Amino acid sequence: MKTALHKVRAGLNTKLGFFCLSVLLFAIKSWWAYETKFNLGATTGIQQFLLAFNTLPSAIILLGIALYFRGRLSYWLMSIINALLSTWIFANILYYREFSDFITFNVIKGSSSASGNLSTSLAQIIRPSDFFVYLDVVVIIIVLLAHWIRVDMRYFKRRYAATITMIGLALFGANLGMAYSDRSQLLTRTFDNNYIVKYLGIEFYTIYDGVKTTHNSAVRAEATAKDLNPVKSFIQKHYASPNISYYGKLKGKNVVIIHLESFQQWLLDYKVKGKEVTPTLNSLYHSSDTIAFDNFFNQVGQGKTSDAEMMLENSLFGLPEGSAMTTNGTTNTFQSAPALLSQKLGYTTASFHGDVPSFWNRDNAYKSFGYQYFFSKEYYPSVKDDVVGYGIKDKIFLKSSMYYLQQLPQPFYAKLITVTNHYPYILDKKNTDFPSLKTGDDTVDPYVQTAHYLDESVKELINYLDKTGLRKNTVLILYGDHYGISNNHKAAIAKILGKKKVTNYDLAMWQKVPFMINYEGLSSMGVTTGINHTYGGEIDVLPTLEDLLGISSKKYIQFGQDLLSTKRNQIVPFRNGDWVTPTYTKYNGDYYYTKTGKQIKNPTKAQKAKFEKIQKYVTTDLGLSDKVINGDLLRFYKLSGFTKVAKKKITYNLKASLKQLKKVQKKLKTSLKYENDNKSTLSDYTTDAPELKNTKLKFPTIK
């Protein structure tokens, strides 16, 4: 025994032994963390082997850098690199756990327009259990320092270190072929980067995301016209032409648009403790004047609120990686909703928003998207412990909106994004008595409180609506705009649900949102109202209110039907390539029957050859949608009737804002407050937020 532990300690010894004790333990931690700290599918014996195995090709190779190197120099160079990827390793679980992804280079490149308030949620996010990443690290340190390794000086041939880069490029390539073998089109089909880490590795992962980022910057440089082509006989194919009964009933209303954050399906008519989370949306979704979808889902990407923007304002799917508005928000044309609006109907459009202007880069996105005002944080009163995560608190946030709302000339299109029902769901008791979930897991329970809070934000507006007769003349489209609990949470979805255990059917079904559309005095205007059962999503809002508004979108580039439309096909894509149908649900692999959520373990030829055409659709339809972005290709389609946004003239400096705002009310004279004889209808509007009793709002004015 004695022996055998004198041989060991003898081969440690060497730079290879302690290279190889080194990758040893890396592959050891990755694969840990691949099995604990994300949920990568690996289902089967072969996906777990690769899990395993993937672990060791990027190590050899990677650590192996530092026996080109002599002396001290490799050993401590083999220890920072092992740290700078326990770091990058560190650094995706707490993103995943938050995001169900991992991280690419456009979320970097982003990341500056997205982190202000990550502080927040990073404190409940980490778990001390992540840290042990670091430990391989921190032993592999220690047993230097104590030398109880020693370092040998002797010179280590550049052909061994070349010959064990070879090893591990030898490894990938057989790593590779088994993961093809597995899942063919591994890497031009996939639109889930779960895949690629299973199969490949983060290490990998990383690379391809950079190499694919690169690619994406010259697919733009290198676009031309003729890009459009297949772009536009696809759409035209798929075109659904609207329900005559819809088209054009609500023209010249008003919209306000409530972006209900985070707002899933499932909260609606739900009840803890026997009391409504969310009695006033349940009321609008059972009203008469509502028209409410109940198979409407959610379709965002790693952009989340940014991706949600993207669909509803332009009818154009979020990236596969980064956020679409923070990469190609500022320099691409767009033929968003609001410059359509303004353009052929008139619009005055605005947008408000309780954070910091440059969050997803809005305050450039939405020079692209033709908003004519974008209502930050700047904009509104100071009050105490008005903040909290990411803006300001609902109540206090739409009661100082309606403080510019009134003003703008009508008709108008006015988006309103709520923030207080953002994870990590945080509310001051003071704010709210509603009983929390009991599930046992902490980031789940709270969240029905804060949905709480989001639907008595929404009463007191509606009710200031109803009282200054706006909202006879105003279209309420209400949506969430992505789920609120990630997959990440199984058990607690499972007590949610009322299972046992969650199947990726549940999974899918989870990715519902709401979307209604209210308009008082919409039942008597000889349309069908109710809960419609069509299956639809994010990017068919757009579509579906220009039929309603009476603009006709046939010959945009939009790849949504309208909802309303007889002539839909009712395929929802996700954004990793998933789908759902009345009939099938793809998800995760898996195939269920949609009513019924039996899973298609054994499919028939028959089947088979339906999935693969449903497939071929979904494919199509979100890779030619990031090819009108990656290569900006709007720039080359004239609208007819349409002109390019001139984002030059476009400001949202508070001042000039302000200033333009009081001049073009004085010249259309159609603003609420001008219809009230010039004075504010701000007393109006009732709240019962805290933070504003005995508080007097001072909004910022100009001479």
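Positions refer to the first chain, counted from 1. Because the structure is a prediction, the values reported are computed rather than measured. What changes on going to the form predicted in complex with (2R)-2,3-dihydroxypropyl phosphate:
- Annotated hinge between these two forms: Ala218, selected from Trp32, Asp506, Ala218, Phe131 as the site between the two rigid parts.
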Contents of the next structure:
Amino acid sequence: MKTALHKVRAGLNTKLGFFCLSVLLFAIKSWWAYETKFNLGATTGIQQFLLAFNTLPSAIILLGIALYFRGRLSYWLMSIINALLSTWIFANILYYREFSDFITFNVIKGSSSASGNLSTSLAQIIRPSDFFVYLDVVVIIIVLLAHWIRVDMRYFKRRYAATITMIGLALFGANLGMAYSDRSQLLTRTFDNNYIVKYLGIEFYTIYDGVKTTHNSAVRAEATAKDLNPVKSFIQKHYASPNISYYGKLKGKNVVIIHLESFQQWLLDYKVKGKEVTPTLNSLYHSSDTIAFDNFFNQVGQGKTSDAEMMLENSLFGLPEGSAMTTNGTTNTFQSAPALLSQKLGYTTASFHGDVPSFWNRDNAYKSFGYQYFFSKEYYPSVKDDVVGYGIKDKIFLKSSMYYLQQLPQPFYAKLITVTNHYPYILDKKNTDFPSLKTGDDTVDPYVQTAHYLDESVKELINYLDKTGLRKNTVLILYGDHYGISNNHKAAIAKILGKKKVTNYDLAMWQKVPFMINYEGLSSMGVTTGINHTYGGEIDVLPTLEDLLGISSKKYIQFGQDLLSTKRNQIVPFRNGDWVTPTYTKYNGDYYYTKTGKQIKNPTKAQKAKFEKIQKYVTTDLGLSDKVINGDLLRFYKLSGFTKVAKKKITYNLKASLKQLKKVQKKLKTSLKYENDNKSTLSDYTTDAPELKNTKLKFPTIK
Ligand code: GP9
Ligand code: MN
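Could the form predicted in complex with (2R)-2,3-dihydroxypropyl phosphate be given as well, to go with the form predicted alone?
Complete assembly follows, chain above in first position.
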């Protein structure tokens, strides 16, 4: 025993020993911070392992820098590096407590929306245990000053230092490999800062963010107002003027957007064992008070949900790689639906989502979009068993959302982002009584069950809107954001379509998602309702909505065309450059007749010319939209009657938002709750969610 201790002591008296001790303590403390100070959601064994493991490579590489220096200096340098890294963790802990997100360089530069509203003073945020991140630094300094460890003055060969750096890099490589096998496209798709920290650690996250920010600012710095010219002329050329019979028909109505997660068009009217999967959505789809579309495509890229949001609220495409909301959402200037509607028509604007606010950088991007409120997870009461997959189960989420919706001064523009119908389509037994598919593909089979659950959730929501009378002056907009079953499940897709084999044409049509506009009494307003067969997609939603609400989009930099206009070109670009038109479809390099699905193997000269023309439009459309986002070109575009969104004035801080909501209700007197003598209408919401049986929802309150 004594000799073992002796050996340890002797080891620590060498530079390598001291280094190992520093690394070990630093790794343990980082891991402790990850586990207790952040909410990284490491749920599986491998994620838990990586959460601990990822602390090592960066500690070895960064503390290892000191090994290149001599004598006493290297000891102190190692401690200084440790202290700096610890301070960075400390700063992130405080920031995270306020924003549920990590610090980005954009935040530091002050160009971000977040920096303006650190609404609580630091003293209120700090907790004594936060200082534990300095514990190892203090221990090491004491040990050094008290000479409990002797400084090893011997020369530490550069070769050895380099070997240690190499070991650090190799471990990082292994870390990256394991991270990618658990979460493919981790870095390219740019989901959430939380993910990068969870898998790769806070130090790597910072470097990654730094590189990304530098690259983006360089592109932005090069762009000038002149770059807008080709954009303006393209958009003017392809502007589709509104159909007069629809224009302004829904002016002044509340708008509730129901984001149907991963919901594909084929689910409508689809039956399993003779039962409709989505009876509620089916009846909306066939209602004479609905304008529905059956040739409406999702156009998302890697940014999935966030790309859908980007298109729906800006009529700008997502980027070819990653999520535009993440990479450009914080800093760019936008002229988005929430800002336009609030400035032009006095709408109150809010987004609702039962997930952490950092996902897809919503917490920052929404400020740029001009959303006045963002009700994310912390606004929702927590109930036993209420979360599955990416967030609060739809039935519970929608009910709780109404607690806030009833407080929004009318007219309001509210987006409800559901999430239960999301891959891997898991739902607990007590919520699933619907039969699954029998394709034999485990990912695909339960899809109809979560879709059915989503449908029931929408039914409960609509019942509430009916009961409270809100429905009468509310336009419901429902859309599926993207495919639920990806093209990788060809065998299952073939079974669903009742085919032997799927073609590229089938896969193109597989990208259809629902889009419906429902308003009670719409059929008697002198407009054509029912199922509209025009070819369009998510990029076209905003101009459509604008025209219905009576805002002319003629001068806007928006890449879509009003779906109700008779002047549309009906070219639907996919993010990868493929496309669909009413006559021809191009998908994965193959050409088809859209109506029949017959492949065009040997196109005629005329057809070739036609394809080229369509392709040119698609490539230009996507390319110019990318230029607008990458170059932040809207900062140069003055829109008359529109002032730049003052992001810094917007806060999603819980207390501040609740306070504001209280104040504004009193002032404007038009919220549903206010009209109901300031009594909550939530008791009008009936749900069969088993989690809510005999449970009282406890919402956060302010004094
Ligand atoms: C997460 C949710 C899912 O907040 O919106 O996003 P997705 O994976 O569909 O892009
Ligand atoms: Mn989605």
